[in-house]
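Next up: just one chain, as structure tokens, the form predicted alone.
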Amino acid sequence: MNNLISQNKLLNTRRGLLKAGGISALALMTGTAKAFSQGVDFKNSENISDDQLFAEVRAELMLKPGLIYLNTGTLGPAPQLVFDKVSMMMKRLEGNPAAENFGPMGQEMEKTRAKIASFMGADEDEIILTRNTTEGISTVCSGIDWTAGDEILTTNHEHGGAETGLNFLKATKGAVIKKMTMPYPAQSKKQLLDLVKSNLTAKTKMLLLSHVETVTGLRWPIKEVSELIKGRDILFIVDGAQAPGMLHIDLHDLGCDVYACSGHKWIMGPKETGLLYMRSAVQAQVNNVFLSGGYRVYSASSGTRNAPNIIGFGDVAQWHMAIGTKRIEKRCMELAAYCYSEMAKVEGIKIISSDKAELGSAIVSFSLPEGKKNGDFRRIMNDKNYTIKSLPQYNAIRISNHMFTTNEDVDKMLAELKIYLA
């Protein structure tokens, strides 16, 4: 009795902003209910505040009690009312696996991908449900033609998992990778297209940036660089990990070819979910063996399906989309501001984000001084309950401001880090 009635106040939060759209507690709880929607209630939005609403997102949240969490670039926490129809979907599948699987859970799954197409401004028939952004560019550079020799543009900041479809296409493929090392912090849009130009040859058949640099938090201008190559025979791939769930996506109007992430970092959702956006005039260059089957969530070349999890993106997609993705990319940028700000005022470290509002986003990195190393810090901050992130690069520190940290969040932050500088 206790647990439903926990449950009956999850679904009515203090100010009945967030809710279950078309579900009840006792459903949840019995597993008697065949699916439902996140949502906010915006009936009235024009009168609720962005710090009410925001502080009705981080009460969603399951972080444990005092912890001060700045690493969504790694890994976002989930809502509870995710969790909550992930963990009931999964015991409802058991008790049933394969009525289950490949009947009504089956069914809804397969509606994810027309959730995730309308989250990111794509069609229906452009979405693959993969498992994360790593999986995701691997399928693209595992599945297309190559002649020995030709060339892959990108830069030294791109993150690992990104690099490992390129390293195939290299050491199986004779691919020729060109890494342009990238300023930092960046100055202009121009600047960038500029570095882009300059290194384009006859050679290059794939260009990969990322939206969003895991290292430096700076956004590339992705539409400006589709234009650029416009008419070229160079495939585009954007590595989109830390941008989607932060900004605002629309992806036809972006221009890029491919563009792959994850779901489980700025989306907040099920942990192994992911998207691989395929423009539809590329689609044929292709040819993986995952995708033989066709782009359904299940098929023969697919195999067996994580269904809840699937369908747990799809609700977290659509608790986005409910709350407003441009609202949410207006808090992230407004929290970066101050946090950037501030940090300015920190003697003897040095911001590697760049501060000009075009190029930023929601993560802003900073590196250490001399003598002290910033794995030491993470761990010490660690300590006290902060979750930061240490960089391989430039002894830094990234800190992610998404929509549900705040101000005294990094204020506390930077008051540790004085601490650990003097």
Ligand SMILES: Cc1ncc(COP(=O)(O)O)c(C=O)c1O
Contents of the next structure:
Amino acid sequence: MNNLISQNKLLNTRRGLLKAGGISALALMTGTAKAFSQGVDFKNSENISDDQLFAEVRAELMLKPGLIYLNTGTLGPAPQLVFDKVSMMMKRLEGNPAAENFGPMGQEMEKTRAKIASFMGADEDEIILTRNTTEGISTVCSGIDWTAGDEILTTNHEHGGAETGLNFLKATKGAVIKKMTMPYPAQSKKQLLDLVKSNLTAKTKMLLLSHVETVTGLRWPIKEVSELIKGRDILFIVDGAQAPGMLHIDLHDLGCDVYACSGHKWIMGPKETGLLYMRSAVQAQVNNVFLSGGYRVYSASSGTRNAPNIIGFGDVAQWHMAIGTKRIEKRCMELAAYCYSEMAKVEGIKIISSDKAELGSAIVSFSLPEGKKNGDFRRIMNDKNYTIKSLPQYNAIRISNHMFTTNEDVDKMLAELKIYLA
Ligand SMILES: Cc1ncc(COP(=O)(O)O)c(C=O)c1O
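Would you generate the structure of this protein in the form predicted in complex with the named molecule, following the form predicted alone above?
Complete assembly follows, chain above in first position.
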């Protein structure tokens, strides 16, 4: 009981506007269906300034005191209110595992697909809940028919997680992988569209692009690419690992066939959560044993799932929607613009991210000069309580500016960079 009271206190005393409305420990422990269906109440957020709102978001995180966290592109920090709910559900599950997992908690878990669909601008029956981006893309690549010699068009800036599926198609079905060499920094949408156009052939059967590139943070004009290849027999897969949670997403408007994403990066959700979107019209092309039982979260072919984690994934998506996904995107882009402009003043480095707003994202990456090693800088920064990402490909460092980042974080990081370069 003590535990219950302290959990309740923890939630009820959460300060400020972004409180966990409805996520009451007592209700969770008593197990009413209503308790599960209640989400996070951010109704008041419309009436407060951006600075106040995002300060509240920052206060909701559990980052170590003093840590400057600039690596959401690898893993995002979860808000405490979601973490608390998931933790409590995990505990409750252990009280009566089978009855919980296949009872009310299982039913609540099934509602996550609808929440994710709404977050992504898709229909519920187009969404599959996966463990991460890699699994989503691999599920598609291991489930489609392929004629040896047919081509996959992609770039030299894709992540290994996405390439796993492509390499599987190459090894098992004779796919030919063609990698376009990416310009960095990219200059215009036209430059990118021309690059795709000039590399398409009659044999191109799949196109895989990142919505936001893992290396430079380049934002591909996905809608325009969808229009460019319309009418051709090409499966357009978008690796969205770095986009939702940062950018407002409307999948039907983007027009791609497949979109895969992780919940544990910019969405800041429980770890090992992800989504796979398949446009209704392409679903028949993907036959995979794991989907043979249908797209429900728990089915004969999916086997048992982690219900608390998956419920938490739905909750964190609701949290983003309550803050406002367009508002989050605007904030992230403002932070990135500041980061870019201050970084541009640092002598000796080369920014490899695009300075064009339409091609940019919340990721800003820079290469270090000869004689300076990105791994060394990352380690030094780690010791000074900064988390940043090193990119071996270009001896570069990647900075992720999520909504909880501040200009002051960027100033401090760049001050350390100048000391390192001196
Ligand atoms: C563009 C991109 N795709 C895929 C992945 C793999 O993500 P996960 O490990 O969650 O599958 C990453 C991870 O950083 C990424 O940046």
